[in-house]
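Here we start with a single chain on its own, the form predicted on its own, put down as structure tokens.
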Amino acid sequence: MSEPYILPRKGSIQDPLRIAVLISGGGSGLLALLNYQQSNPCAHITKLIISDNVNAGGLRYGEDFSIPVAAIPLPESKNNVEQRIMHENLIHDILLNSNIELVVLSGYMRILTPNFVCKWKGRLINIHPSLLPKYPGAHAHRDALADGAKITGCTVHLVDEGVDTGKIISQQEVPILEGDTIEKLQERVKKVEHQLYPKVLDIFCSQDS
């Protein structure tokens, strides 16, 4: 049985929600969020950056913005399921120890297990590079182009126990242009993601639970 969403408390400019951002790579979305938070009064503040990749370029923004970072690679284990749960338990512990109230996935490339999701459901948010429910999964741009689609976009959604199946919060369309490659489309969608995600977080963090 699917667990219900339990939303975070209502944040404010005076008492913003404490956010952890999970990344796997360069952190362009993280940088867009941090710049937005510095430039605008917000009901959210980034207090922790976590990566499953010790070499993730986005970890450098911790030093640039004076935010604690944690690189948590997969622990050694021959059992894949056990390994994933051990890894997520390490993440869960540091989230609790850092008093995190909302987990923001930004280019985090690991699929979270129901074991982790159920602990944070309603306080776990993601952005996906398609207009869900179309083109879920890791190859959204490839799938949109292969489908001959004329429109794609991005979706901010709550994370549930499935893959890109959680409650949709907001979407924005991006046209697919003649001659688009995966790389060209990815870059255009990213620009929209970087504008949409911080603004949607504003609304989400300011609402009553």
Ligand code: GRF
The other form holds:
Amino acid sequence: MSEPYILPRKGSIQDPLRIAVLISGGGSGLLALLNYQQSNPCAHITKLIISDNVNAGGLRYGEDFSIPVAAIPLPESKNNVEQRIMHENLIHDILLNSNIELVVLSGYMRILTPNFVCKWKGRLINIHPSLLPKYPGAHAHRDALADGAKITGCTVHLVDEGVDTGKIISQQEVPILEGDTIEKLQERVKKVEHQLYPKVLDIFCSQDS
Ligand code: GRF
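Now the other one: the form predicted in complex with the ligand, given that the block above is the form predicted on its own.
The next block holds the full complex; its first chain is the one shown before.
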């Protein structure tokens, strides 16, 4: 059964929403968000950075911006389902202990199970590098190029129980150019993501729930 979205409280500049950002890699999106929060009055503030990958380059931004980080790798288990649930429960506990009000996925490369999603639904937001519902999943740029698409983009959406199927909040187009490779396209889309995500978060965090 699909649970309803329960939105966070309305944040303000005086009392911003406490955000945790989940990453798996380089964290260029995280860096863009932290720079934005530092130079603009916002209704959101990053209070925690979590990575499933202990070697994620983006973890270094915790030190740079004096924000606590938690590297939480998959725990040992022979049972894959059990392992995913244990991992998500560890993440859930640290989110609760840090009084997090909104979970921001930014290059987090694991698919979250309904076990986790149902606890945060409406307070769990993602950016995906395509114009959803086109090209969901981990290979959006490869799939867009293979499809011969002329336009792609990025989508900010609430996370639901499916893979990149949640309610769309905002999208922005990016052209695909002659001679594009996955890497070139990814860089062009990321630049747009870095502008779009913080602004969408501003609007999302300032709305009445
Ligand atoms: C972004 O394009 C994001 O949309 C996708 O993974 C990329 C993360 O890049 N899910 P980075 O780690 O923020 O540099």
